[in-house]
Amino acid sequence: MSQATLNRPLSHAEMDAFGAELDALRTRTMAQVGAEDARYIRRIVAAVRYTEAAGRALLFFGAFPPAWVLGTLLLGLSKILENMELGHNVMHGQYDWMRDPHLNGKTYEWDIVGTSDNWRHTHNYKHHTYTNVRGMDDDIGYGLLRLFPEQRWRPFYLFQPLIAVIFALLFQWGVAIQRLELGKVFSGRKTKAELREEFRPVGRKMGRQLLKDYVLFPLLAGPFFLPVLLGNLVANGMRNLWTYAVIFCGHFTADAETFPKSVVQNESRGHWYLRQLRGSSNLSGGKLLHIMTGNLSHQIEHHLYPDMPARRYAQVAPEVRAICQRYGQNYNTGSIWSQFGQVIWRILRHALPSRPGKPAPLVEPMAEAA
């Protein structure tokens, strides 16, 4: 079924009453937040830590199997966990009601050779401000994929299976030189000085997380290094193949839409609720699965209020629907195999030549003109 069929396009009266039922919602439900939440997000912290000093105990006797795989997969749950239910969900500002200094979303920094500050622009601001909106949101193919038609094809592209993969096993250092925006280096538009100031940040945060997890911890555990050190690229590995599976799982599915930049001109409330609607994926669980993916299972609710914390979603993920179906919108939801097997025909099928379809419009025609 064409995204044509399963959205129809909104009156402006329509639109307007569709931002306002979504408004209400996040207001009634910010209301709630509190005391709840704030004993949540705390259990995550301890979490976090706990499985990591395990993991890492555990690690430090790798010469025996059974306790290098469980210190692997422990170091690797820390890992996940505090890359995606906690550093994500705090740098979005969730918890900065809290004032607790080691949860302020303005100077958290996460377990990850990117920097807080470059994801907070590439990521807070520019991905959710103009989300699916080519030539303005970076993270439609990551400057490296081509994941839908309308993105010019060139020969390069036929490679993309194999970048795929190794993406998304190093898909900590793609975000973390995101936004260097090497492609401006290589056409011009930047020069090399630019690009080393730039640098710099990145570079000292790459130097402290290596110089942790492959020289320091494996000195610590004398005769066991090799053990050490290979539980730790073990753990970094799966926390960039979950990562990169839930990322692409919640953005480029098969009924997900990009947008051109006229989108955006003069974008009411409503408007910029629908093109974060349609430019979304859900992946229906349990709640293992959403806190495993930082609640960004809902990745729609998440672009739709990226403030709210995200153990909220579930709660108001029903009434979202309900007021999708209200309004004639399809709320693309499924299995984390279904999502990412439309992934992964993206990936293959665009790598070839493809022309886009005939784009579902987001107002009426007649009220667009008017």
The other form holds:
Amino acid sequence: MSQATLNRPLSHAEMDAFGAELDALRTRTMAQVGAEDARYIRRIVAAVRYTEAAGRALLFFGAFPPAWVLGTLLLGLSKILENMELGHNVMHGQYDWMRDPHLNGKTYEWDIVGTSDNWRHTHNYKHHTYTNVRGMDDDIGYGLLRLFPEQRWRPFYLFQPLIAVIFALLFQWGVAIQRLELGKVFSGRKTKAELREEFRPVGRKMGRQLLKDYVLFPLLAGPFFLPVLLGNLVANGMRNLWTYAVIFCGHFTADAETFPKSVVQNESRGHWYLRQLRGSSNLSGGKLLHIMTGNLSHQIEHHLYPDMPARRYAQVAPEVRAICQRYGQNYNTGSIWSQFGQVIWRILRHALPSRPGKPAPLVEPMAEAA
Amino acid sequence: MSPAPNRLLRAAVAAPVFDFWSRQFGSIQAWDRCLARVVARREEARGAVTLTLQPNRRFAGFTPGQHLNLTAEVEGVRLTRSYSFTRPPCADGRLRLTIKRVENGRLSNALCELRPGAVVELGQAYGEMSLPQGPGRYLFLAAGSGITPLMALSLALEQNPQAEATLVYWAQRRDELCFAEELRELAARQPRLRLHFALTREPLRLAGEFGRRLDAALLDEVAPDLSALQVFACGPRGFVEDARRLTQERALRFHGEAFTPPEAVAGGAPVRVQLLRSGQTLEVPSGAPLLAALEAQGLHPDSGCRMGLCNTCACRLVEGVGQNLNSGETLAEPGSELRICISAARSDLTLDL
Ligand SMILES: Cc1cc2nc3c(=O)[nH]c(=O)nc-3n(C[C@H](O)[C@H](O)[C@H](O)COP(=O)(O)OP(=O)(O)OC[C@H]3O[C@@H](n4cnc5c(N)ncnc54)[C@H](O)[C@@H]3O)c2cc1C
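Having looked at the form predicted on its own, could you now put up the form predicted in complex with the partner chain?
Expanding to the full complex; the earlier chain stays at the top.
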């Protein structure tokens, strides 16, 4: 089905009403946020710490294969939880109201090679403000992949099926260097000196992470240095693959849309909401899936309300869906298999030259002219 | 901990991880925060409880007359309020705070319910009231919970043979007086302390008790030599303002500490915004978005989306009343994150910016 038939363009008045309904839902939900949410995130912190401790302890006996497998799985699980349900959500300021310095959006530092400060800029600010706006949201293909026909094709993209796999395995490194915008250095828009300066905190964080996972903990295991090192490597790899899959499913499914830069000019609140909706896609599934994806299985709700405690998304989802229906908007959701299948299709299809289809306007053409 | 393992530990463990495990094992040691355990609790008077706290080694000490910020979790949310040391420093390193229940008070009532074993977080001591060694004559005016730092100063008289003081302590009813017995004993054995109680809602008065609020006549009675005295007044804002009005011009020195929070002002009125990191104080119109107001004065705080969603401009509210202009909610909890792009000042503000 083409995007134009899935979504109805809205008049300015409808757009305002759409925004007002979503604002009201937000206000209603935020008024309920409190002790329960605090208890929940504390339990997540405890789960992250205990699975990490258990995983690392088991890895010390990693010469014994079942201990290695279980230890690696637990450590991977801990890293996934820390990355998604804890780190990503806390850094959005979702739990700032608790006023806990260890759960503060501006100071939280997560357990990956990328610095939280750079993430707050590329993700919280750029990606969330300019979601799927071409040339403004660097998450569209991360400068490596062509996922939408609107991106200009170059022969380099013929290799993208392979590049996508490597990128997935090394995803945390991609996140770490995203803000350095290496493309600008190659094209001469950034000097080497500027790059060196920007790399300093990134390099420090990388060093720290490498030291922790690949030197200190393996050394602590003495003769079992190697199994511990390998366990850490695989656990980091698990986390990389999973976060990559979840993030790609959030914005690069078949029906997800991208937008030209002009959309953000004098954008109304309703228009901003509509753009967030059109650019995002959900994963349907049970509670476990929601927790393991840091509730990014509710990517749509996350993009509408990035600073709402993520465990509330499941609660608001039916209402968001009903609002979408009233305004003739597609609520893009599906199983992880179907959504990730669509992502893979995009990676394969747009490796080859492709042409954009009929655009699906956000605003009624009549209203636009008026 | 010796420096070398300490450095290694710091490379391997992050502060939140250390703090988490420390608490799991029941310890109050923390990476860089000052935690304290409640070791004793005692009903001090009707509606007031004294807590004895054992701080961890991050606590740097205090002098009588000072306060600290205490943070505790209530219903999942951390609340911070100031409390005063009610006793001079003790050899055992323990701290005594006396907390008075406040109607509908969020933190005071929760603290009064704490039992030994509970853990709270402390800031460092602050405050300008003190009893320097050497000659000095003081008038202590205390109302309600305002007695706390003045109790510590009264006790400190014992260590300062050249200081003398008159303490007037107001409460509504006699059974609300904290430390009444102890103060009487102190005054009996220590001629350098003169003590008066004042009860505003007690039908029967005992000898030596006043039965009314602070006024000029009462002042003449307890301190005929006001011009030679340094006045310390602590209590509700209205009380401290009365004391200031009556004594500031005539006394040698006046120092007041209001224990009740400031109130929000109407939109448009100028308020002072103090920025702690940049060390500046500016005047902005209350009710106007802070980011724009600060930019209009040539400042460039971090900011991003300018619509309250990316959290880039969030900064900590240290003191004062702010308002979220999107939701209309006011924000007065110290330690809250204020997104300045969509927030306005509603009183004088101190920001960690
Ligand atoms: C420098 C300083 C030292 C202090 N020392 C002490 C101390 O040693 N012991 C002590 O008990 N308190 C002390 N206080 C007061 C204390 O910080 C809190 O304000 C008080 O405990 C009420 O907090 P709450 O969270 O219970 O009330 P909140 O939930 O903040 O307020 C509830 C309501 O009570 C009003 N209110 C707030 N504080 C008071 C008050 N003190 N009296 C009457 N009404 C109030 C508020 O305006 C509000 O309407 C001190 C305050 C300051 C500024």
